[in-house]
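So this first bit is one chain, no partners, the form predicted alone, shown in structure tokens.
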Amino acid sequence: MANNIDIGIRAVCEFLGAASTPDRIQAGCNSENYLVLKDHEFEPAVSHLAANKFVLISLFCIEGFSDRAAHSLFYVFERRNGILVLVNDVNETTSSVASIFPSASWFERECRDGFGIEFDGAFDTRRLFLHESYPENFHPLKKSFKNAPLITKETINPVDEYQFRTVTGEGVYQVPVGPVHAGIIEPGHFRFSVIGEIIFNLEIRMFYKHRGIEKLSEGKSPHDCIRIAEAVSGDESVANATAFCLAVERISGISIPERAWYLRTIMLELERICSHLGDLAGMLVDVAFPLGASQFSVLREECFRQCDCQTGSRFQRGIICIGGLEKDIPGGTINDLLLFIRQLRKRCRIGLKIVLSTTSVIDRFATTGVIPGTLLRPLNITGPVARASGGKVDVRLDHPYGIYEKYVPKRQRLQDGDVLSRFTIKASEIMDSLDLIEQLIADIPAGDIQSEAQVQDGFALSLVESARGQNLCFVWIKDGAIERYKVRTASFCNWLAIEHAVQGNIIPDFPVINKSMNLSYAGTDL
């Protein structure tokens, strides 16, 4: 990865006719580097990266990082297994890059809400996570804001209400769904524009339960922040805790014992299996096939119970720590997991055989909810959703962490991009994860499960592959406490894909399209 980063920095500097001097490059504690640009260099550099097929995977703001300006914007780009971070120091205003990188739109709106940064030329300047009830000039991620009870607006003027896109035409009518839903799910609003039953436009609105996760982490000790990371999204507890600890470990130069990495990897793959089993069951429920759905629901519940036996938590919380693991998992318990894995594999195959030989299921899944492969780069769509549309991105292979360089997962890919492809990809990944866990159990070494090391100041970026896709974590430690914790789950980017996936489909197919993507509300609204 380092070579690609160096090449990216050199290419940008050569394009700008600027020297890559030490004061322009700030080395992080990982293998990534941060190239600091001047105002007049920023737009040409971004255009150059777009022309060379870089993907914007994150954009976030940090206050007080630089002496040159009040805020520093970190633009994280990826290409060919390399990460390049452009740092743009700004005070209150900068140029939007959303017309060049569409994935920047939500990122820019998030920075505007959180820090008050204005993006000139942005095609969407509406609020994102600050709904109408929040007061004007309220930017909760600024250092000057202290967590406290907030007085919100009691009444909202109609002119201040969120303006959804207006779609007009003969026979067009709107179907609003949510934010409160019939099931026990989190709130989200879906505004359909429909002619007859055919959907030709969908606009989504999230962020009804903003929790202030990133603000809550400020001033916390890195050890205390692990519990916050686990709460980002319940069924990604292991992935987000691992990403956070990985960043801190890179900052501090902490080497993880080999046994700890084997156990961490087993937990990561178990989490993937639990998530995908729930997705398979959910898709089958939404096409009224309870015979298949019940089998996968039972397997998921048994998998949760096995997680509880292994770690003391169904969601495997409270065991991952900086430097390794809080506690070891005894050999007898691991042997029980091996027996369970072998039985689970057989039962999964039986369930999949029933589902994939049922023509009514295939009829509902095939050609439904297609996500074109052309959207993957512009929107930074990742995970099984992307790999079902021909995408290649898998952090475990592109940026191997832990022992994934030694135990390389299969890169499952299909091209059709429909619900059937997403079902098939997730089913294949379950089987691959079962094989990987069995191999890890066979090879797991004895030894320590935690390194004794002091956490140090610094900053680093980490990427992990959650069940939903690419999760990103940035940690900045200053004076022994968290100065900035930024997390971006795969759902934050993948949500935008659903607006395209439903076009040309009928409203009754929306639930199965939605379930096939399994997007997290909590993991988006931090």
Contents of the next structure:
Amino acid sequence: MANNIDIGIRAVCEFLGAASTPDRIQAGCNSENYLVLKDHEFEPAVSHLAANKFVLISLFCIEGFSDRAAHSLFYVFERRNGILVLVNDVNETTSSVASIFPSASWFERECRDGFGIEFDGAFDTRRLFLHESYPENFHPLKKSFKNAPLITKETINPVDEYQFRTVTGEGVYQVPVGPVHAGIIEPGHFRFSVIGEIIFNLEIRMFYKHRGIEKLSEGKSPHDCIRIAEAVSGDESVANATAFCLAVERISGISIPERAWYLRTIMLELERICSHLGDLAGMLVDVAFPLGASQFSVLREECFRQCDCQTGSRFQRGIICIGGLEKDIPGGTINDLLLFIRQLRKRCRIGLKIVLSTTSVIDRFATTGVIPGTLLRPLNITGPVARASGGKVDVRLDHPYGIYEKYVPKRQRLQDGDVLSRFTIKASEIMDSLDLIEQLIADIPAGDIQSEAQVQDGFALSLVESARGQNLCFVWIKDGAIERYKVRTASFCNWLAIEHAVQGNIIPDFPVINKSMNLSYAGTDL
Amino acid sequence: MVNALTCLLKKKVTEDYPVHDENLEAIGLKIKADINAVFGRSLAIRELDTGSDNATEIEINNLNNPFYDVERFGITFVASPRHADVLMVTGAITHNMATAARKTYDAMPSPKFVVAVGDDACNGGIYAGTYAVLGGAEKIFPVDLKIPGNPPAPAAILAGILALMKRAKDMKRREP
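Coords for the form predicted together with the partner chain, given the form predicted alone:
Everything in the complex follows now, all chains and molecules, and the chain you saw is the first one.
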């Protein structure tokens, strides 16, 4: 489709008008386009993109990228299959876009913590991933800070404590929950404002697990960084490792053997199945239906064991590498997977039949935790959560990578946006992934699984559809080492949707709403 | 009105146990015997995530799935540290979690045990020596047992619990 100009480039021509010359747009390694903005162009560009339904999917900062200023802010916009990155060179301050693109609020706070950049006009200037114990004026991602153990504050002055928004009114009271929760679950704080049992407002506070992933990767060799990518979020190991390797492979012009892509795709889909099975089981536990829950938790455990047989790791870790895979999976083992997949499909159907014919479950699921479709674009909500609220986004379809161009997954979509829709979408996606794996196993070619990888310097953006949605990864390699590794998992954006989803629901429904969205704390906190 | 005969003749809704793992059963029975002897028949564990990548949580959660079903061995995961005998720590201790982690430990009644699960909890793992973490669990707790792995499989965690029971038994024996 040669006459189909990239939607991002067209937008640039529109807002730059006469100032637009073709050489100003730099094509990236991964079909993304970069435009370095001049100071006066920033505001018209942003309002034009907002008016044209572009979504701000990420905003991150890089130090020392340009000669013009100390920092470069990368605003990543998406519309349909176009990715446009606006590069804004700034020294210390710039203007906030959070009131135009609400997803920017957390992004900007993240940049402020990391690099000390001030965003004029921002409606929320509280620190994000640096909690109270971190010293003032500490910005770990600045190059001048060398990664080393830090002495933090022992005691926090009450006035320095994090200020939650206060909701007042007759009968409103607060229920603070976390960071340590009752179950075996990751830490995070939820501040409910409640009237009776009904949730009037929820404010979340995350980043208790901030372990400095981005700083940790700096200076590492790309090969060593795969381990870090896998540690972003345990149950997204394959997705994040793939996103990272994809970026490095694009930078270096490495094309990986076909067999390796088939195997990677099988692993990605297996990871999705594992994750979704866990969600189905978890949702059923949270509405006290263990009969259904145990069906799916049995299948999930079998899935983990199958992953172990295939790759030697229950989380499929340590097998993806730059240029392909560390080791091949023998034909016999893949055949076992095929038999397993067929069994799994049958047993999944049995489980679903039990659940969906149980009225008490449907009663708890339907109309609970509705995420309105109008929130999807402003907050960049992606993945099954978005697709259950009428969204169309799926990276595998919008920006196909590897062999997804050839093996196109079905675009699942429901409209209601409640827990039931998310349950149903995830169940359908399990079935689709099973079909996809079966098809891949039937067609898998023989051959090498690793091509010679000579890593080169450069930068690239990559997007991968993890079980939770769109995972974005930006890699800049300088002198053979990682200069900047930015990862933004789907959960980072999806978390904010929960504040809206719970409004008007009762507190006892919070666990099932939370589970239906399956948000990763580790993947958000980095 | 429910007919008593229907209840008797109705097909049962339980299913057979999915797998029978000799090793697991053997470990489980040993654990059960030790728990009976030392902890008065039930061992209460409080899980605390201080900065893991969530894989370890998933594996600890898996101990409750029908394959392992550790509750039959006398192991329960409890909601409050006040009910716990054992604190199972996952992940390196992040600065942001340090205060909450200390409070959790302090809320536990004595005698108490701390088990570090996974490489990051054992010694800080890949995060050791970086700005965001204090290091492994031993930086703030007296750690009784370390279960390494990235993450350790459920069976390995169970084997770790057995090792802890042995130590608790020895401690009890040495008591006057």
